[in-house]
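Take a look at this single chain, the form predicted alone, given in structure tokens.
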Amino acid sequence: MKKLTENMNFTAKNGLLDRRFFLKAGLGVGGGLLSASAIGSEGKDRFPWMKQPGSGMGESGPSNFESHIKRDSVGTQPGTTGSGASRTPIEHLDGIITPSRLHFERHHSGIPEIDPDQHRLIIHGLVERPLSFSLESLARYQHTSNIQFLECSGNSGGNMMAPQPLQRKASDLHGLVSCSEWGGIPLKVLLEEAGVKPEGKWIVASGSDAAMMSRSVPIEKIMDDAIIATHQNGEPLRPSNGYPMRLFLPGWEGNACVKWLRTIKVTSGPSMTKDETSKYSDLRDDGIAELFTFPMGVKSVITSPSVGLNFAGAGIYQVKGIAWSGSGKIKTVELSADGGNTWAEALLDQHVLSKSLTRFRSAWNWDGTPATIMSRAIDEKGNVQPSRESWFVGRAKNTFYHFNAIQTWAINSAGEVSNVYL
């Protein structure tokens, strides 16, 4: 390792490496190259699955050795049927494209098994014509597809408000966060067909499921960029994330982006519906609750090291994560291995797009002392994600939405990790 870093400026304290590292190192960085005795023996040991054919073709699924990697903490609320959440196990993925069958979920009532015959979406209220849209009809419309994240507004909320830290999972703490390729049709486009009347500044979309679920929505954020979804990374939407067609707004907390959806109805304000002020609303400390927080706050967790992928001695390791930004791009994210005391810039990969999760990557040396490992994302628009302390100023001590406070990671001399709190 030494000939691989003698050449390597630290940029920061505790052996964070110049972002650039990746490129310079080459293969070399997690000596794993082959011995040549090890190249000599390749063809003597033959493994049981080397010397037979294997199972016949059958449907799709992860190899049995990755069965553990699947949605975690799957709850149902006490006395509820489906109520409840999932999440996506961001420790054990790569790249930005959550798979469809691990992105998270949040139900208020279940999933419902609905046929798309029967299933009509239906835009009313202040229009100049009503329109009603079976799924075959929404299908002659020019479609769009953008890959993006969706988070729930309570994601991270439970370290946000345990009063000591949770040692858990990073997926269990931040899982609510999944990116797909969503693909469906412009709602402008249905909008301007129905003729939207000048009194018309909102909309309420409500959902097919058995809390009808119904969220409002500014009209400039539907004019902008919200679409109706039906597909999800290339195949139509899964039930669990609201076959046959969903509302999808970039960027917004996946509570608004009513899933299962049935109308929309083009109103003059907001509604004030059951789930926009009994819940998703956001505390502060002089008592005042504030409503309709959409955007989702810039923001990073570092996925690997995290509770539960310990280190296993002194060395070179792969420090990976996730940023994301309902304010555009992300530009810039940076680590700290000694508690925020000094920064390096990270390796983003290299689709950085929009409203999208970013990878990012560095490498490591780490010495085999303890140490306090934590990002801090920064996007286009200069919005820096904060601290823990600076985010509770102003807000009351029980809120629970849109936390995107700095996550930091604690490692020991044995190698473990534990989530704490600077």
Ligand SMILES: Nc1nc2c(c(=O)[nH]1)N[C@H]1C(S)=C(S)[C@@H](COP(=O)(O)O)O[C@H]1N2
Given for the second form:
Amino acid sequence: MKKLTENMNFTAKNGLLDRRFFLKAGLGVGGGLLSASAIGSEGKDRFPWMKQPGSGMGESGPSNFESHIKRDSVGTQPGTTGSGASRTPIEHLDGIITPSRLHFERHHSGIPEIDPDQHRLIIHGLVERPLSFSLESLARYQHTSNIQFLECSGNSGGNMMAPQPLQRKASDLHGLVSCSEWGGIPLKVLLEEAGVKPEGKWIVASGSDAAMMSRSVPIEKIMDDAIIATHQNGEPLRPSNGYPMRLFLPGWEGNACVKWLRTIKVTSGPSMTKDETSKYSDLRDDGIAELFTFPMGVKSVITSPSVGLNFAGAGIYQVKGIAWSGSGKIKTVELSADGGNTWAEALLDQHVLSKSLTRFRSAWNWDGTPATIMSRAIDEKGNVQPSRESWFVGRAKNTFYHFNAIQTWAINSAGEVSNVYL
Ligand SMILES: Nc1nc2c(c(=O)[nH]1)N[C@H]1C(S)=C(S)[C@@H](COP(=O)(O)O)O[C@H]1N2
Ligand SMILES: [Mo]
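With the form predicted alone done, generate the form predicted together with the named molecule in the same format.
What follows is the whole complex; the chain from before opens it.
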């Protein structure tokens, strides 16, 4: 039989195939060869579900056969109600959109049930005209929509903190990132209507949850691309993601994207709220804590293979994952199957959008011997995803936030995947 890999351009060692491998037709990667008699049984026999009409119309959910794909590791902090997080099952998804039911959640004091008729967004502080908006009045403004990621600054922190690599699924380690089409009103439009006074340089946004989450944001970001999001993937926001409205700051840390948004106060400087001083700061090894690390760093993770998604023997597999950067578009994603000695470029899916997840993939002809596989993302500004070792340079021990180092997975000869530090 003709070898599958004939004429393939090996761009890295350890079996990573040319990124155009999947684009070449007729190579036969995983399909089973059918005998004439099998065409009869597989192609013509009627399955039970073909012998009677199916169920009727109505609400749509996932197939019962895919019911394991759900928000994962739902963790509530002891002694609290609704304070914790749930994670996106990134290892079971493809493409770049996170279905709304699978968008990760992070709540500091549970999900409020907000009556949109009673809810108001108040803009006040250093403005000429304080304004109040109902959901209905906001609907009259021209909306905009963009596909963009949202990431918690605590995402992947386990890989930073744990002295020994945690043997956890990709979603447990990196599932505090999701990507939606966010729709709403540019905040600039509303602030211009209110008339920002010359001394107005920051805003402080507060939510109407019991935690009253409040974050300060520089006015330049607000005037650049911040929106009051009312829609997510085409429908009104889900309550867990901020219904009826939230602040959305493309590419910036999730915590500053205040959900259940109630007030925007224009101020002359940062307000130093509890949420931005007790948390989300980055402690350096010289003892200084850096505040306001807003844009999320360039990052990628291979979601398949990953812990729990093992290989069933040597052969050709699709390696795939997600990459993103808070500074713009992803330029390239490089893959290594030999612990970083050689790198090959991954294929990026068609949608390479600014401050969005980008899907990458490649073919890997795994020869059945132990290997270490990793991805490294580079964004359009030239930022390169750091190694774990270089991420630590200049940082204090146990600093936790904004960890964007390379994820390495090891595969043993049995095809089992584990999390390793390199
Ligand atoms: N009002 C309010 N806004 C909030 C939070 C919160 O607890 N209350 N959590 C923040 C944090 S830490 C993150 S990471 C994001 C999570 O958004 P999501 O739950 O829609 O994924 O919302 C932010 N906005
Ligand atoms: Mo967060």
